[in-house]
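Take a look at this single chain, the form predicted alone, given in structure tokens.
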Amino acid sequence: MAVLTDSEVQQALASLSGWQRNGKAIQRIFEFPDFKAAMEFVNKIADAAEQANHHPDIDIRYNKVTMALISHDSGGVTQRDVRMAERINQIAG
């Protein structure tokens, strides 16, 4: 899959609430009331990622979850990452 240009990534980020560029990836930090709520969210994302066969990098720090998306096989952000970010936002509500 083709890597998006910088302007294509910026255009996609404009419609992805909470997401930003971080190096070659896009990322969003989610905050929850407690650790259990954060883990419930991560488990929902795991199910969606398995269905999409596209897995975010996930960092969990108590009640904060950072999701980062990059198509490692392509070397940057692709439409697959944008679609997964949209799905993550849907799950987050």
Contents of the next structure:
Protein chains: 2
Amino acid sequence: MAVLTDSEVQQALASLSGWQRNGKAIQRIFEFPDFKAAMEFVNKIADAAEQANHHPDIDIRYNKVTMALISHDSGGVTQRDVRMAERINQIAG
Amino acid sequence: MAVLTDSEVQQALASLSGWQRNGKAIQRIFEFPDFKAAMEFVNKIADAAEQANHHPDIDIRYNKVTMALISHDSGGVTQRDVRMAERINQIAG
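How about the form predicted in complex with another copy of the chain, since we already have the form predicted alone?
Entire complex below, previous chain first.
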């Protein structure tokens, strides 16, 4: 799948609430009341990632969860990442 | 709780299979056959962390999980971290 150009990524980010570019990836940090709530969110995302067969990098810091998306096989952000970011935002509500 | 000295940390690491010093923390990287197995492990650790009220930093990279422990309130590695690392190793089996 084709890596998006910088301007294509910027365009995609414009409609991806909370997501930012971070190096070659895109990422969003989610904050929850506590660790338990953070883990519930992580498990919902894990299910969606398995369904899509596209897995974000997930960093858990107590009540803060960073989700990062990149298509490692393509070496950058692709439409797969954008779709997964949209799905993650849907789940986050 | 008292921060362990460098030599105390080294002594603790000697009996903590797979754990290494990383900056002010101690960490171990666990590898699994796939993402699903990695998430099952993460959830077991999450339960143990809630029970102990001591939460590792958890980084998930598909089938690789990095667990890092530091007592943020003390500013370094304490016996709480060593105990949690032991518990994580027990769960990893």
